[in-house]
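Next up is one chain by itself, shown in structure tokens, the form predicted on its own.
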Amino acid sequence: MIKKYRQGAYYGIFFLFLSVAPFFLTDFRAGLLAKFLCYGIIAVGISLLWGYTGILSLGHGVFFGLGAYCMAMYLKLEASPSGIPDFMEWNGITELPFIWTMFKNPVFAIAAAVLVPSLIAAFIGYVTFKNRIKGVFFSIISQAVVVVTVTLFIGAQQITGGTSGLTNFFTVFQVPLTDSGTKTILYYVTVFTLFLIMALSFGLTKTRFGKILIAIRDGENRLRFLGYNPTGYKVFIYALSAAFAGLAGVLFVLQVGIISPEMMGIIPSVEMVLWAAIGGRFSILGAAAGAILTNSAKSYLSESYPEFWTIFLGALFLVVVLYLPNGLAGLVEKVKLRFAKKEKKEEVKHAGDSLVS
């Protein structure tokens, strides 16, 4: 019972941070948290699906941009007077694509970003999860996704935008993007979609679910024996986490207006791991947090070491690999356990002291 008020404790501290930071921060520095917030939500899904259960992913790139792209087309479309985006304007493209007319509809487009990832992943999950194909293979496989991807994107320019992506965005819901109160509201929008995905994926580790998905990851051979088939709990899982990132994206377009291919190519993939690994991808909030701080910690040597700011992030990275296997959060059990054995230490020799006198 302490240990779950304690760690209501922690989680309640996390959210009063998140609610009162706009008040000490500059808009500037406000809006780079909302964005290492939308990473936050990418790193809960990462801390489901390869913390608990086991499966590490390398392409989670894929679904944020996937979730982005739907949103953008939308905001896109707000923008262009004529109907017409004007990059395809200038590829001589007179009439909108039929798939861009879907998104004229602001909740098909939202329906959509969290609809495409999930069910893109829940078809991958069920083609590889089937035949048995897990651990590097799995890793190497959801890579090539994310190349497969990235290069149909930039060769369909006409379409998606090309390299350059899509951008110039003005109002969404015909209210300006730029309007400081706009900011606002998405900045505590972002910290309440948060708010419930953590909260959701951390009743769900506390379920029968949880407990299937951490035995997937400790012995998958042994669940078989005793009768049960984590294909179906695997592909969920992973639709659940790319269905996360796709949030995650259309939050990310609103906060910092563009996306392109490069945002969901290999090396933010493998990024988005490292947000879990280096916050504890044991842990929802230790995810969630890892991907703040690491992206503060990246914003902050950028610019006051430009010239040395890489070497000291992946110094970071190396420490954490070697001494902090399971994260920061990892780091704060550690230090809860030495001092509950010296308090018991304490205990022991006050008890053997009354007993003497």
Second form
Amino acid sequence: MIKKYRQGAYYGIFFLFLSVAPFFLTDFRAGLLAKFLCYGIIAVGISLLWGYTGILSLGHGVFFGLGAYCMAMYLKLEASPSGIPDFMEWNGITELPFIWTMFKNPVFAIAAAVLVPSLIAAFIGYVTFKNRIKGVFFSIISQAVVVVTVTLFIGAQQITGGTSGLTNFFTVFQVPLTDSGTKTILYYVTVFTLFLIMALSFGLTKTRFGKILIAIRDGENRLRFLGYNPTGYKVFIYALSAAFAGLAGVLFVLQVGIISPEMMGIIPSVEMVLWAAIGGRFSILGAAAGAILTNSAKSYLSESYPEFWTIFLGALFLVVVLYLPNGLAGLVEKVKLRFAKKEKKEEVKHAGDSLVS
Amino acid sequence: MGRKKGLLAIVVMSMLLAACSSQIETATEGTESASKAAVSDGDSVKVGILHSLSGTMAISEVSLRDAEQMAIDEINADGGVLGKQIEPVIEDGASDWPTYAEKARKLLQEDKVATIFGGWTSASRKAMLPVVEQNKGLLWYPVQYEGMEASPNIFYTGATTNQQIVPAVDWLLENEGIKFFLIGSDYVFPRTANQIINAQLKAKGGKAVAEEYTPMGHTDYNTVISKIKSSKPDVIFNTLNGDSNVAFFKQLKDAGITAEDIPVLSVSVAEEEIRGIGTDVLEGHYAAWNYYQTTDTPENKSFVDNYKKKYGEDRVTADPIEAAYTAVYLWKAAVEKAGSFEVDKVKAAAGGIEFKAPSGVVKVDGENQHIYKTVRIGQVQGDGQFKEVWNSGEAVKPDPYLKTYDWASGLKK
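Output the form predicted in complex with the partner chain next; the form predicted on its own has already been displayed.
Then the entire complex follows, led off by the chain already shown.
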């Protein structure tokens, strides 16, 4: 019972901090925090997939990127008075390609940003999980998907903008993106989305469904013997975390204003896993906080030490991986346990004292 | 043991938390001081330098940072700009495009820099473009690129296509033959460059026998080379980038194709890349740039001497390095002509400014904010330097949209 309240308190503090943060930060820092919140949304999905279900995907950059591209296509069309994005004109395209025409509708764009990643994940997941491909082999397949997607996006420069990606947007729903009012609204939309996703994920882990996920992680074969078929559960959770990443992509593009194939590559995909690892992959809140803290550290270090920051950041990662296998959330648990032990010891000691006396 | 580990971990994590909180502190402090401070307060003026100091592009971009730093040091030693010392704020773009956007935003909003010098790849420029436009900032971009752009908030001190690729193709048609083999890395610059080359060849009676792209960092060129052997081109037009050049030129030589058989003209291979690729495999091949370390001007002699003195005898200068160095001086000249650091005034004053750069006299085009540059074709010599075999004689007017070329009309519409 107490534990439940304590969890609630942590969530409360976290969201209280996020709600008041813009009042203390400059516009620029608030913008950065908004970007990190998008990363937090991805990390929550990874926590569900990796921490709870034990499936390590090294290809979430693709789902993030697809979501971001869907939104970016809508924004780019709104920013193109001639009806055709500028890069297409340079590439000699005179008519808007069919795929693009559908993204004139913002509802379609946002829906696609969530559905496309989850459908692709569901397909990949179904094919691999049904054939009982797991562990390292699944991770390798997820990396292959990254390479294929990035190559495709770079190759189809006429349609995707190539390595430069899509950028230079002005308005969303006819409202200028750079207005401070728009930025504030977008920030709180992001905080609220993160809240919904964390609440949904936290709730999910407490259900029977969540227990099955943990069972898949800890003993998939035993679960099979009990008569469960893990495939459906795994496909669902993989697709769900892909949908989260897609949604994060939508919010990211709105606030950062750029998406390029580089950002769904292997390095960003591995970084996403790192955020969850550092925050604590067994904790929804830990993973989200991990994404925010890791990226804050990255920004701070690279601003303070532009020449050496990668070394510091690398050392930090190493230390966390070596000494904090369960991440920050694990550390909090450890500290709590130690205090609990101390209290107990002291109680025993006192009890002994009283006996002696 | 376990306790020790735990303790260490706690220390590290608290350091991390401290770092984060101090970031927030400096942020709030920053606003206070920033809102008080104008662009140029007291005796100094801040400028931003934004290149990749880490990641795959660092190998190229660190030299640009060095060149800009050198120009700033020279100007400061000479009394600064409008009596103020230039104070560079250096940021790392980390070879990552959103990071470029983030850091450009930081430089303009937090540091309130008067201008930014930065970028190398087109993707990094495209990422910074909306940021400098929305924040009414100024960016000096020092690398040759694919054209089709003229942002009112960017000055382009590298070549656009009609100052590098177009004259290079004309020169090859005249001197080497009409059958072209196009090979490039798979990204925006080579693909756009090859579209232009195709249109130009078509109009001038040449022919592209093949157009091949390989992913960035690709190292196996046997298939491409066998295609070269079977298609028998007169010349290879190379827009490969970075490491791929090492593999491509080595394998080309191993296949027995020499510069006498089929010469390669590269547009991304400069003095610095020659060091990495190796002189033995490059000797006799061509490059098209606006500047070489061997370019014969009095300004270049002292530029090369100073650069080597400052950064080491083994360092070489190259076209983008010279363009980065020139950018700082052009900005200084524009500020002095305007009598102000304000972006609008500097922009208005910049048109028509001339500067005796190491590459020769350059002039800012007030309309598209590119600069007039002399085009030079160079041939790689045994010592790793270029020998100039042709130049345009005068500085060529920049034309990023190729408006003055009839054959290019099909490219835009």
